[in-house]
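Only one chain comes next, encoded as structure tokens, the form predicted alone.
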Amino acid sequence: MNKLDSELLQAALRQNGLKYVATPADADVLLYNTCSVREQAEHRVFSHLGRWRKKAEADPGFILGVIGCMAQRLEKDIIRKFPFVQLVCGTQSFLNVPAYIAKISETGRSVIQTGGGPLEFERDPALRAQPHHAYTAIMRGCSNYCAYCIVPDVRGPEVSRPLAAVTDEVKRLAEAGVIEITLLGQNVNAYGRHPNYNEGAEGGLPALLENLNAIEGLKRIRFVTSHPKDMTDDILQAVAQNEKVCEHLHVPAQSGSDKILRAMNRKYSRRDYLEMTERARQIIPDVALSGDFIVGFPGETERDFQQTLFLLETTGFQQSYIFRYSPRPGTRAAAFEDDVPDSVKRERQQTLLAAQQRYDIKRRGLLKGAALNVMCTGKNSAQPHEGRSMGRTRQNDIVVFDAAPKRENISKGDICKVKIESTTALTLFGTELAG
């Protein structure tokens, strides 16, 4: 969501007479699209803003800003911290930068802003950053509240764009060459079903896969991220029928614990979980499920831990992203006692990474021998295989690949029929069939 809100923003500064520039020290304006989703992330925001506090000083004309999440939460601590930043624009209002721009080179004066700001826009469909793939924003907020997650604070309530807004900017984006799109909403599949907002977005989001499967020159469409309370039959049966659709859901689990689902706010147990996925398979044969998990939460003891392992390997996932708890401030969880200790944290971290590698070497060894279609995103550029291409399946596995003999080029964006030769935990390696 943080890359596609930068690339919109870039479109509405560059149609306001803004040019980009080779490096930040060339800059007049300098903006930082911020997350606050982990603390890190905010550490190293500091860390970046301290180092401008010279130049901003010495230069009147130089604007500095912090927009997005960080900016939404840390308003205050970021005007105190450094008086030498002169935007500061929070989550809703970004799209408004270019006239907060004007604003402080004309009267000198700081703005800030974390208030609404518009849903729709001007979308340059030349504005991207692959030339084959786009991702689009069908719904913005998250109104599910998890009790570790600062995002309903930072963005705001779950509110859904028109279908019509967004089967028109993806078929611009089609028309400007466009073959793969991503839909992004912190909760994608509740769009058009939330009680705030359903006004043009009737049907959710089946309605929503057939329109833009019905756009000419689009080949393959995604959607993140996946709440497993909204993933009801009739997503599952779009998706196994609009044959644009890759067969790859990224469901969050986060934990196989009822105790700590309940304490986490998930709305959901561990049977609910199963059998959701017990449903996809069934309605959705080929389908790859991909995960979150979160070890360590408050509370977690080695028994709700063990509840965690076994949902992992009883699920089979395509890929799952293990992380440990740390507490966020404003979050319910941050008044929690933090009683799981780090180093027993980083244990059941290392114990899920190591069973997803095992399930890892097992499921991709099976697809030894296997034709599948790759779309090309690009070269691998690490050793030892670098310079070979590289590209994804549509249940979102990585594969590195040769072309087929005497094929001068593959571009981003192709679509190869390859034979994969050897596997390794993570990665598909193969040669393009020829014709």
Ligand code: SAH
Second form
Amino acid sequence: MNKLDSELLQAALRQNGLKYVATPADADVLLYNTCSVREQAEHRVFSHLGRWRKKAEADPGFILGVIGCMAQRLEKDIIRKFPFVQLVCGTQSFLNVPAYIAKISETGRSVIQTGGGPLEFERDPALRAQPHHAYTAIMRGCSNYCAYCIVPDVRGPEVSRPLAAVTDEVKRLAEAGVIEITLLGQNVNAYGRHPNYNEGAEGGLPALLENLNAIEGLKRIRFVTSHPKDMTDDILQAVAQNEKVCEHLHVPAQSGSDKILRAMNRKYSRRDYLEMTERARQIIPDVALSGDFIVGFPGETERDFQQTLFLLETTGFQQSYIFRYSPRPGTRAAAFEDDVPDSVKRERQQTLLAAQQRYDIKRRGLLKGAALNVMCTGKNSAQPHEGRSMGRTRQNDIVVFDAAPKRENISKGDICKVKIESTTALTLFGTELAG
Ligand code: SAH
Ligand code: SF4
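So that was the form predicted alone. Now I'd like the form predicted in complex with this ligand, please.
Up next: the whole complex, starting with the chain shown before.
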């Protein structure tokens, strides 16, 4: 979501005559788009800001700004600690940033804005970040209030965009050459299903997927993130029936212990989660599931952790993101004692990573010999595979491959049939099949 916000803002700035420069030190305007999900990310931004003090104080034309979740959450702290920051803009008005910058240049005075702003706007497909792929937000905010999570506080309530607006945007992106679209939302499965904020989106995700599947030129559709409690059969069927929708679901489990899931306010049990994965596998042949886990949530005992390990091992994830719990001020869990020592959090994180790696080796090893549809995402730039094509399968696995003999060139967005010849834990290697 942050990546998309940065892209949209960059496009808005370019429309207003600003140019992107390759090195931050060369910039007249330097913006940090920030994340508040974990404390470490916030620390990193603070240390970056400190480095610009000299330049900001010496150069009156230089504008330093902080936008996004951290700006929303820590507006006063940022100004107090870094008085040379001239722009603080929250999550809901970032598209006004070009106007704020013009105002700062004109008046020399700071702008602090953490109120609302437009959600609908005319997006210029020509100013997208990549030729073949684009993100689009189908909803903003979140109303789930998982006990550990700061997102509902900093991004506001869950609001779905109208189906017609999303369809029109994707159509225009496809006309401009986009082959693959990734739909974004904190909980895309709830698209159009909020009792108050769903105008024009009443058909929900299934209707949206069906609409997008009909768009000419578009070849792949993905969506993130799915909440396990909202993974209804009609969504799974929509994935199975609309051929452009890829067989990959990102469905964070967070924990495998019912006690911890309850304390996290996740609204499903371990059994519900496992039952959901079975339904997904029945309805969508070849589906790959990925997920997130948090280790060291308050009160997590060794027994709770073993249940998480069990869930990870029995489900078998195409990819797992494993985070150490980080208390976030103002969330429900911040009132609980952060009682799992950091050393134990790290140990549990390593244990899950090792289990995931064992499964990665096994699962990708089984793909040897398979012929898979791979969408080219560019060229590999690192040794020993420099110059070879890179791509993704429909299940989102990374593939390094060579073109079939006599084939001229493979471009970003081409879909190739690739025979897998060897595998490592994280990568598949192969050659395009001729014809
Ligand atoms: N809306 C998405 C993503 C939210 S943030 C979802 O519900 O899955 C991405 C991930 O960060 C979460 O899935 C969770 O695993 C992790 N996360 C969120 N808050 C956290 C915290 N306080 N400490 C550690 N990890 C956290
Ligand atoms: Fe945070 Fe939960 Fe909302 Fe995801 S669903 S953004 S984890 S509150």
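All values derive from a computational prediction rather than experimental measurement. If you superpose the two forms and keep the largest set of C-alpha atoms that fall within 1.5 Å, you have the rigid core. Numbering follows the first chain given and starts at 1.
After superposition on the rigid core, displacement of the C-alpha of residue 371 between the two forms stays below 2 Å.
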